[in-house]
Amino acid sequence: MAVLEIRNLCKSFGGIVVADQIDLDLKAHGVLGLIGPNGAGKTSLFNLICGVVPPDAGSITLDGLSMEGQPIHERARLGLARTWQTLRLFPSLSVIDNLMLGPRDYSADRLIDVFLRPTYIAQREREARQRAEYILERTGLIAIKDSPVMDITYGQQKLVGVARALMNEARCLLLDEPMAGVEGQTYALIQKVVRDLAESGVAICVVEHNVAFIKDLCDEGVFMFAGKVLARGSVDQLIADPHLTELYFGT
């Protein structure tokens, strides 16, 4: 079964179709490469997942519970998690600063047990800073925990924005462009996290334009143009179709 089921995806802004009846599984294990041209519709896609805009038609379901009328942090409670194309980070705050934000029930945001509940809110606090430590440590940043964001390299916080999803501990993480700036160690790092991941059973959907990465990493590739999924397979079955090489590079 698969973890996260889209059926017949539909949206349109006015005249522009962003996604024409998608139809996509993402499941366990495995990592799905979307490519495509900008404008394709990748990154509305993981919009319309997330529940930052509403589909017009269709079902999207995430452990067999449909995520339709639920909100963007419902979903991430359920176990959606996802990067942006911009970093999106906190830069006054230390990197674990920005990780202990990331849990999928964070234990402060409800004032009451702030108040009336300290000793459990504490407990949380310390179980959420030593994941967001472990995760730290897999992803070679425990040395600068306590840097400011803004101090540190654009590919180190790009390597922020991957660790703080992995606080959510999701079932299912989607990765939107995670390679942008990214080369040398931190992007040898990239890839054995995403590739860990998968391998503990989350599922994983990865936008990149770095066609090497998503050859490297991916089980399988998506090709999407104007909002349709025009073929599906390995990556290097797409690469090598000369229609889709002409869509995604030009004449």
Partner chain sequence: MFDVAVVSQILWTSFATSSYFVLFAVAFALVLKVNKVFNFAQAGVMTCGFYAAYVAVRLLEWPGFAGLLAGIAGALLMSFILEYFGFAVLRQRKASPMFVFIFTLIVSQFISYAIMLVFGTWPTTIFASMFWPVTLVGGIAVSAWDVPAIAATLVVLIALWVFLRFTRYGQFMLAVADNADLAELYGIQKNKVLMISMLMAGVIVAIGMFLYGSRAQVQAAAATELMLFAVASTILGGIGNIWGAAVAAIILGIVQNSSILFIPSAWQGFLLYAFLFFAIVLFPRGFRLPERANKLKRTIRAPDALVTKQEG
The other form holds:
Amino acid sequence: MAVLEIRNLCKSFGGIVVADQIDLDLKAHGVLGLIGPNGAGKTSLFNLICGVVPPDAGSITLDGLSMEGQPIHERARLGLARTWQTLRLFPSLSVIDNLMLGPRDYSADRLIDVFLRPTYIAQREREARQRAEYILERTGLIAIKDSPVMDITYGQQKLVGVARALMNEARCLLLDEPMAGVEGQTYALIQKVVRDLAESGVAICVVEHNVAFIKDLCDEGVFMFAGKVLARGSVDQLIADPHLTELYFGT
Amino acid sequence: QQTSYKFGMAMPLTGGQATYGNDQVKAAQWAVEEINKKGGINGKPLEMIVMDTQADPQVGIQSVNRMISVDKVAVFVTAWSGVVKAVAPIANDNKVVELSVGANSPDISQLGDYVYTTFPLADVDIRAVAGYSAKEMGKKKAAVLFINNETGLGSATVYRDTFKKAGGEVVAYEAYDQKATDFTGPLLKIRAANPDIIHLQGLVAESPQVIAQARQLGITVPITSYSGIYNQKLIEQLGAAAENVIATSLAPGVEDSPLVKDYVDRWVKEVGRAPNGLPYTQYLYDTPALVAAVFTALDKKGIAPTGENFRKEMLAIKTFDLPLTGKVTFAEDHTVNKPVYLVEVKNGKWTKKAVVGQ
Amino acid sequence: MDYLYSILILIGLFIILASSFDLVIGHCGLISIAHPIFYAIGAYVSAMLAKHNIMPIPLAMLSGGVVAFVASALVAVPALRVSGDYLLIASIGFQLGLIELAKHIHEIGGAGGLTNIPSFLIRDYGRESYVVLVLVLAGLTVLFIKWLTQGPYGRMMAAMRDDELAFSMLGRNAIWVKVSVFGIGSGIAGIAGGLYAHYFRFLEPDQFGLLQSSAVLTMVVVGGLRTAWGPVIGALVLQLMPQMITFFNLPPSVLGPLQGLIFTGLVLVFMFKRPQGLLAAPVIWTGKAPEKRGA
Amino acid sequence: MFDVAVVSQILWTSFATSSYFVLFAVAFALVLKVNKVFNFAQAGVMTCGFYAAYVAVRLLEWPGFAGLLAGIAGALLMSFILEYFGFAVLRQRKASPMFVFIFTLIVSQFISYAIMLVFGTWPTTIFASMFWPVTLVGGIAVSAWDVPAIAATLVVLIALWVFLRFTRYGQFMLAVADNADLAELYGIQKNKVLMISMLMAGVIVAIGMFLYGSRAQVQAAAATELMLFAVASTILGGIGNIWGAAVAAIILGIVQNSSILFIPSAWQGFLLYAFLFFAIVLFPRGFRLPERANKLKRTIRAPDALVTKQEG
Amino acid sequence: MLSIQNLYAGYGSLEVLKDIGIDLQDHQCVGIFGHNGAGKTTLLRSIIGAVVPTSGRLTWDGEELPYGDVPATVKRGIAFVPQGHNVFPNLSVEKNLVIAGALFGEAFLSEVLQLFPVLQERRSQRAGSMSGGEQQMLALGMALMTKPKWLLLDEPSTGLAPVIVRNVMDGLRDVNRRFGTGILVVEQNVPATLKLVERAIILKSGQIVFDGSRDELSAKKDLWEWF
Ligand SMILES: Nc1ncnc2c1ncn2[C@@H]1O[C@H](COP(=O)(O)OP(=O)(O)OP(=O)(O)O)[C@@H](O)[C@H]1O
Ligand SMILES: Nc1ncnc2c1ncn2[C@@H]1O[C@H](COP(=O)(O)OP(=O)(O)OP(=O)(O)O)[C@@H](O)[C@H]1O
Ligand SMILES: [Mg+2]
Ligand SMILES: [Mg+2]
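Could you present the same protein in the form predicted together with the partner chain, rather than the form predicted on its own shown above?
Below is the whole assembly, all chains and molecules, this chain first.
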């Protein structure tokens, strides 16, 4: 059964159609690669799923629950996590503090709890810190865990974004160009992290222009163009299609 | 024994009201110099401690506290209703006399044993001008235009009630906002009501403009106001439009007393202009004289000049004859009563019209 | 001595006001300058409750805080949805609107002000006791805010200030955080209002206008935004400086403007010398010292 | 009460008086947009402009036009000092926006005290007389001040529009407003552009003050109140939208003047603020025009082969 | 010739670049590669003047570049496309291009629009609402509008689809040939870049570990492993 189901999703900005009757399923244990030329509507699709942009029509369900009209944070609470193409880290926090906000545990978020259950909150903090350190370890960022995020390189910032999304033990994870600007050596590392996550039952969707990366990572690919899903199949199949190749790689 | 006698002076020296406060303090200062030149309090100098209140209660509280605790004054002079009320508990608690000069809110009389006013309350001159308009000038339909703040509202009510009682009818009763820079709306409403006299209760800052706009809109009936607009500048600014404007004064004018004339001449000579709010400065000029009179009496008897003694002695003397404002008598309700002088702009000059309640 | 006491009390009250304002405007990044109106609400509510003997004064002060807390929600819930600069104007509208309203309500003294507010503690234990009370409460406020902002909740506020969208995407409710913090800050201001009312015993609506806002804001910013002790230093310096200037013995004819000139001039000098505030906040949010926050 | 003559008189006069509000609001909005400063020191600049004109006309007895120039010079000087010795320094030292805001607040107080010290506190006007003769136009009293004021404002607005739209530095201002650091990468000198925008605001404000001061009395602290109105207009007009601020200033001006016809006078102040509050709650983004997205279209298409394949 | 000698630069106490010496011939195409954090961005930012070097010399044809004065450097003919946040988000695409070129002589707009047809299509769109890749194209176009003699690019292919990467690389080669613009490009996408550049420099922890022609790099098997 699909974790995330998108049916007949439509959205346009003026004359620009970014989602044209999109139907898409994200399955547990799977990594779906989303490719397509610039401006195809990939980021917009993520924005629609997350509630950043309201759709013109269509429905999105997560684990069978409709997400219509839910605000962003409610969707995240249901088990949706994403990274941003434009980073969106918290510049006034250090790397580890950026991650510490990630866990999908909101029981201590109410101000009243700060007064009433201090020990509980302290315990939560410890757990979150352990988890953050574990994830930083796995993504190779542990050495810079206390640096301000503004002082680390672009490539590292990208990884912090991915790591922050990993903190949320989400049902469905959306990665928007996680590798853009990241050095080649890190590819294997991230691929392993993402694959492990998929194996643990998470549905993952990755947007990437680095086809080699997508090919190694994804079970299946989707090709988008001008807001439409043009094709779905294994990444090799997509690349083999001469029409898609022309659109995406040029001739 | 005392080597000098101190009293406090807490006035707005900055902020929106400083226009008046500064000139009033200057007047008081001249008076203190005068008194000291004439020998002070039996040869001992009279000292005035000046503090800024910004006409703000909180600042006023601090200034007055400072004068009482640090400078140990037995009596202090202050003005502006907010400050006068805010510092009243301090005066009462410390048994220090508070002399209000120019706060015209009627509940002054209920502020406690140590709070007195040397200035007639607001209703005195408003009542006089309303009564005079209805009775002597024979006006039947009045319009009231006032600034929408506490004093404006209070005075407007007094005018309306008095004018009605005197047999007139108030055909328009309009307020404008404190921040307004244009007065067409209320003026048009007044024009539509077709009054034969208009009473304007505003601040110096905008009153000339209100009159100018009234005349521009073709309203030619006489306009009365209170002492705020009684100054030479109004005539300069408005020219012919100032004709038929009537103001009040709670103190004798230049024509009534040679001392006042000397006083105004001194302003023109030393400062280059007439004081802002002439009558108020006259009262302030006279306050040190009042204080000095009490101190002198205490000094003669060899009584320590504490607030308590000051109050007792002041009430014992009861009536004071002061240089610029004439006789003043403290009434049972802590207030004083005075005659009201009416002045009118005629041929480009302020001319005396009448004295009410002499 | 009254002079000294009233200065100490005002310093204490301004420490409370400035610290709680810093919580709202600095730590939470909510640009509202209406803080004094919650101070006013606390003051008026407490004064009225005590004046009419509805409850004992300490309870009345607390109720003032509670009413301020609730009132803040009136501004926060609708206005925070749009956040940023719009909160600013909504808050100004709320502040000046309430002040206008208060001027028209006779029962609370109208524009002329509310007099004869019962005093508290002073009669039985002397003024010193009130000074102690205010200063102790000021200390508690500072420590409380320090504790709150250095804990996990402080981290949430920092993140929300930086990027609300990314913050929501982590499943956290930005509006709720803002409303809560705004409420807490306003509630504290409300209690301070009660303390003011029962010492100075006179309240006037115009006291709580934009002048007061800018005074408190200056304390926070000149002292140092987002620092525990910055607002304290700001309150101390900006409260004491004008008092010291009154001892300069300036000639009365130029006294007012000159005092103002010296005061604002000195503040400008401070601002140039320390453009991050007298105490500068660390570049990034740092919680409690790491050794403490570990096991 | 609601006859045509009254309503049109009110509309006309409030339209004329909104001229200076428009200027103050536009200047404020410009500095907010380009320099990213809530410049409360504008009150100080306004005061300087006014008193410079006052000195020229009343004390030196120059003609009105020279007075206007003097006013502009005064405001320019103040703006220059403010930017060169104030904002530029603080910017370089990386002061936070809130800090700069407080700085402007203190500067404006400082200037007002300094002016008080020199000129005293008595309110005054630029010309000795503040009475402007009126002509009746179809029953409406049009004062000799109204038409020149409206004309001057229009001229300023058009000049500003042309400047921002067609001149190089106007374009640079937009760029610096958007991303000042990036602008430097295209050879744009940030400091110069920011200075120009401050100076332009100075000129605009001086003209506004000249208009205001020839009709109403001004004293050292008066500018603050006038400026607060500009702030409200700027925010209502949508921050970053200079023309929105101008429109908001006119609307606010007219609302304030004509509300007397509908609202009991005692409640005017209160209702104005209530209006402000609810305007924000109901129109949270200011009175903003909808974005012009409709013109956009994709012209690059997928090859037909693909589209048919998908459908088939 | 753009020459960098004994350059040291960093942020506060952190020293990022250590003793960098590079001579860049006019009209050359040079690629800089290296790990995340190697100091590539810092190097470009020092040249353009956004980072003030702690020591060392930056000269162009013997003249010192104005340290720390970005506009002056740019006006001399050096353009820089930073990584991310590199367009004016609230202005239209066309305005972005016009403003970028305003200080640099007659319009060059049509050439740029030809290179990136999407920009032509979106002339009136708000730049901030464009997709990541579209913004990257716009930023490149803006840099070209300044008709630079040297073009410094910080990871220009980030977020671009392969077809566009190809276009960009072709376009850059074209610019280099037609106008003689020197190109200094920092890239992670080594294969694509190697088709463009004739010389490659590899940075490691702020120091140059390799500087040679493209063929030399291809020959060095050990360095290849490294990527
Ligand atoms: N708010 C908006 N207004 C107008 N057009 C928009 C808006 N947001 C996105 N677009 C347009 O919609 C199209 C799809 O954008 P989107 O960001 O989803 O592309 P993408 O597939 O993620 O591309 P890339 O790979 O370059 O990141 C783009 O052409 C973009 O210009
Ligand atoms: N503003 C800054 N303040 C402090 N340190 C910084 C700053 N910018 C970069 N650094 C540090 O300088 C070093 C080099 O950074 P630089 O951005 O030059 O690397 P890079 O080679 O461009 O990496 P990437 O490929 O990830 O963009 C890094 O260790 C980084 O943490
Ligand atoms: Mg995208
Ligand atoms: Mg880099």
